[in-house]
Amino acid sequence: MSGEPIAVIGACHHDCPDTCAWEVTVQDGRAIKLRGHDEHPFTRGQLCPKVNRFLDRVYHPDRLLYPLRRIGPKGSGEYEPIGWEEAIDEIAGRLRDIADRDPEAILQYSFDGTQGSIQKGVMADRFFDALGASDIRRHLCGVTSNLGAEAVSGSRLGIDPEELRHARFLILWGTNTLLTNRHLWPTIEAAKTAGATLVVIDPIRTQTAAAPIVDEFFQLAPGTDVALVLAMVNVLDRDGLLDREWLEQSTADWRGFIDAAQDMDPQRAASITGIAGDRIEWLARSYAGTKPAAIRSLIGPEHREHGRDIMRAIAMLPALTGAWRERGGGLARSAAIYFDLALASGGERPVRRSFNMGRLGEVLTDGAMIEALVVHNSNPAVITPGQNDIIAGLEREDLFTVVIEQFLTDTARYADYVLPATTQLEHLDLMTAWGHLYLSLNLPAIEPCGETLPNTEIFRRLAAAMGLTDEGLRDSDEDLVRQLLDSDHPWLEGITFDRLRAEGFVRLGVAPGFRPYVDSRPPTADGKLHLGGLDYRPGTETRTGNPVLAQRYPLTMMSRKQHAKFLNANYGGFENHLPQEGEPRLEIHEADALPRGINDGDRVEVRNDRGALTLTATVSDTAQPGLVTIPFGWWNRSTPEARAVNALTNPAVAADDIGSSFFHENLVEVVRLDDR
């Protein structure tokens, strides 16, 4: 006789702004239903397509349920089952041998396979800190835009995204809200209903740009955002639309910003951005003349050589017009900083040798540098640029590789040991968000399938097997949650483990209408927003920045998120999360397709000096002339070359090795296969 079904509250773990609250129905120990939690004020009972069928993933026949040890060549995916005790002992022995010689020859690699504060890496970091191993700097995305904003305000703090409902002029700058931040869309619609003008700025005619409620779409040339901002500043200064009182009281070196814009009149900017001068003038005047005015921007514009300049330029605009003064005005970025400020940090970690994660291919192909690689919460063979070098590194027989995973991903196929991890339904975690201010507790709804273990438990067992006795390596997952919540920050007042366990989610104690940099001073030395000089500079691998290379590769290529049922490499290999075509497609504008003899559905080769991919072409007007796009997140096995878009993308990083790779600055050529 079946038992009564029970409901367990949790939250989605995906690398997505929305962190949806969900409810799992469990009967006789098996999850039978997953749905959005109706009472969550932001996500409102709705899940997205990549999560609606999450139970298929939990119970998928290909899921890894037992530890595996490699028996075939690297990359073959040939493994034999092995017991946990044996696996832990053998891995610990290999790591111990390497650590005794040189602990920095061990490298962990992880990113946002889960956004959970606990399973993402608290115990892993403690383990590798204790070893003295090398680390990666998780700069794949977000850091560049943070640096641009921090250069202005000394902080990443922006307005609460839900405050955008009060804006009356709203710019969505380089963010595809309708697709990638869908639960914010009702807030955008509320602003529109109340009379807001809605503007989208993007190189691609995204789903958001094509939405019926959008008033104006500015399809600027890729990477020319700084030129657009400078032209807007030129108009604001010329037409007397600056808030000089605010500038004098609350900013430093604002005249340097104005001076930098003098040579970028709308006509010059039109020749750079592809946006007509009169439209630039309308944008500047409307932005300054409508109160409150807000900009929503996330990480889209940052993946460029001068991405910091772009984000700094966008962050300086609200200061010129005093947009921060009004409720709903200013700049809305990632809300993660609210949680970073509120939650206990756990103290300073020891300094270890570290590498920018975008340089993994370079690091792994230098055989003398890294002898052991431990991967968790990531699929670097797919998500990281420089893909060919990464795979060459993973193929090294002298590289001892351990991958903690739920499925045999492209990266896991090169591992010496694959350790099976629990899913979000099977472990405890504390869930922050970067799209809203609600903190959630994810309770385990079912017992772990097979012999899967949480990431935290795997590292606890490795630490014990290696004889590591550092404080904190034996803390339980509940201990870790309670430690993070043990904060005296006022935003966390009254939010406890027990309250979260009872209620599921609680909003941080941020006052409604809180205005960063008005209700609190910027954390700069002088308490002011710092403006200053700014130049438009084309990237090294762009048609303007490298006309010689552009003669061979005349098209710009960008990788972009899906309009299908998955958004990242976590789901790239499963039939339930793939478009019907079963492969990534190249999107190309008719103006570029016609002279190359390319028709919709043709097989084409897209290539540059880094690699080549065979794909099917889609001729459309979403990409502008001169720009082609390829979706990211597909597993390498989706193409004949067993490679994905990151075989083509630019792995270069800034000279100071800080920030993301220049993903979106790539020159390529596309040819019909019959014409090669």
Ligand SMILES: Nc1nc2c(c(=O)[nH]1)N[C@H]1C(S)=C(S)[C@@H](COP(=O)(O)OP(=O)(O)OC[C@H]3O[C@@H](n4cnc5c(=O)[nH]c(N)nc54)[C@H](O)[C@@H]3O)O[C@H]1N2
Second form
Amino acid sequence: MSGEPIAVIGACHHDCPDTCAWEVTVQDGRAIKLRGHDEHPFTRGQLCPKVNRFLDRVYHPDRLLYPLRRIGPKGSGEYEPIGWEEAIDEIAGRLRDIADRDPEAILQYSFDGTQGSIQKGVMADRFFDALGASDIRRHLCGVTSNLGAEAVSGSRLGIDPEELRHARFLILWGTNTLLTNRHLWPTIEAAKTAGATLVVIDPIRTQTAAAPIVDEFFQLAPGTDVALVLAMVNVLDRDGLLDREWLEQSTADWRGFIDAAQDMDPQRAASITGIAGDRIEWLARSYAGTKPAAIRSLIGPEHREHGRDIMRAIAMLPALTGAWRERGGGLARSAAIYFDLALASGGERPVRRSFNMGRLGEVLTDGAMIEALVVHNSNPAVITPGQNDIIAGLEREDLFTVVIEQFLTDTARYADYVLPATTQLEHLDLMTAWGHLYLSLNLPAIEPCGETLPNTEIFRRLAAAMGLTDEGLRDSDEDLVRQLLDSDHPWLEGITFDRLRAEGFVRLGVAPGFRPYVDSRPPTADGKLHLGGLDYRPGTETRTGNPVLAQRYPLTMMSRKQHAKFLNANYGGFENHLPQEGEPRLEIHEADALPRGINDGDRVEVRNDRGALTLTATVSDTAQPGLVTIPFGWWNRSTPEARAVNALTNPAVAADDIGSSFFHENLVEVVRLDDR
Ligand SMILES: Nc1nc2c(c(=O)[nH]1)N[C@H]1C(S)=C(S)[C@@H](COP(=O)(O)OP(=O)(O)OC[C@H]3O[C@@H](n4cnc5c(=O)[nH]c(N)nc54)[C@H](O)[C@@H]3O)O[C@H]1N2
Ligand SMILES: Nc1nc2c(c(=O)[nH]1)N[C@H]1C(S)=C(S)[C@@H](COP(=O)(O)OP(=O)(O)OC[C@H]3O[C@@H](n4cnc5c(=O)[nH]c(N)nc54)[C@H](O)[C@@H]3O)O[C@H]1N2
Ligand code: SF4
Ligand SMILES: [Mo]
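Beyond the form predicted alone, can we have the form predicted in complex with this ligand?
Let us now look at the entire complex, which starts with that chain.
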């Protein structure tokens, strides 16, 4: 006889702004249904095409259920199952050997496989801190963009994305909302219904740009946003549209910004951006003249050499026009900062040798003397630029590699030991969000499948086996959640573990309509928003920045998130999530396809000095002449070379080593392969 079904509340763990609340129906210990929680004010009962079938992932026949020890060559994926005790003892022994000689020869590599506050890395960080291991700086997403915004306001605070419903002029600036942040769309529709003008600025005609409710789409040349912003400022100054009272009171060095815009008239900007001068004039006047005016951006323009400049330029616009003053005006970016401010922090971590995560290939192959790599919550063989070097590093016989995963990813195939991790259905976590202000508690709905363990428990066991006695290495997951909630920040008032357990999700106590730089002062030294000089500079690996390289590699290549069923690399190897054609496709414009004799469906080689990929071409006009795209998220096995797009992308990072790789700035050539 089967038992009564029970409902358990949780929230999606994916690195997605929406953090949907969900309800799992469990019967006889098995999850039988997963659906969006109807009462969540932001996600309103809907999940998405990626996660609607998440139970198939949890119970997938390929799920890793037991610790594995490598028996074949690295990369072969040949393993034998072993017990946890054996696995932990052997790994602890190897790490102990290395740590006794040189703890910095050990490196953890982790990112956003889960963005749960607990499972993402609290216990891992405590473990590696106690060992004194080298550390990874998790900079591949958001840091560059944050730096640009902080340069203006001293803080990452933007407006609550839900406030966008009050905007009457709304620019989606380098963000593909319908794909990457779909639960924001009803808010945008509400603004639109109330009369807002909706603008999209993107080098690619994304599904968002093509949405029927979009009034104007500006398909600018990639990486030229700074020129566009300067031209807007040029028009505002020329036409006397600046609010001098606001500028004098609330900003510093606004004249520096105006001066910088003097030589960027709309005609000059048109030649850089590809946007006609009269359209730039319209954009400037409408933005300054319609109130409230809001800009929405996540990280789209950041993965470039001058990504910081682009975000700084975008963040200077509302500071210049005073758009922050009206409810629904200003800039809506990642909302993660609200949670960072509200929750208790674990305190400062010790400063040690650390590496920017985008440089992994170089770190593993170029004498950084890394002897042990422990990967969790990430798939660097797929997601990190510099793929050929990363794989060469993972192939090193003298590198001891442990991967904590749910599936045998392209990275896990190189591990000496693979340790099986629980999914969001099987562990406790506290979920912050970066697309809204609701805090959620994810309760485990089922017992762990097979012998899987939460990341936290794996590091607790490793710590015990290595004799690490530091405070905090024995805290339970519930202890960790309670520690984060133990904050006296007013936004967290009344939000307790027990309340979250009962209600599932609670909005931070941020006053509705909160205007970050009007209701409180910007946390800059003088309490003002900082404007100032700004130059448009093309990146080093662009056609204008490097005409010599562009003779060999005349096409720009971008690799965006493109598929509704992919979330980064999570589903890029799963039959029922793969797009219809079952392979990644190069998208190329007719104007570039024709002279190369490339027809739709032809096999082509895309190459540059970093690597080469064989792909099928789709001739389409979603990109623009001179720009080709290859989707991100496919596993390496999807091409004959066993490589994915990050074999071609640019792994360079800023000179100060802070922020993301420049992986949207790549020059390539595409050639048609003979029919053989
Ligand atoms: N070319 C190109 N490269 C890109 C991007 C791009 O647009 N183009 N985007 C970049 C961006 S923005 C990001 S954020 C990164 C994403 O990089 P990652 O965060 O590394 O990518 P994911 O695919 O989200 O997650 C990695 C793995 O985490 C595992 N995982 C999930 N939950 C758990 C868990 O609870 N425990 C453990 N141990 N593992 C778990 C999943 O199985 C998955 O294989 O990629 C970046 N790379
Ligand atoms: N379905 C799905 N959703 C996702 C993800 C996924 O893999 N799949 N990944 C999640 C993650 S980790 C993240 S970080 C977010 C990212 O969310 P978004 O920031 O919205 O996504 P991206 O696709 O990285 O970039 C958005 C747009 O920026 C454009 N862009 C690139 N360069 C420039 C430029 O120079 N100027 C301008 N104006 N635009 C430019 C790209 O063409 C792209 O359409 O999405 C999250 N949501
Ligand atoms: S991936 Fe994003 S949209 Fe899909 S369920 Fe998770 S949080 Fe929601
Ligand atoms: Mo990301």
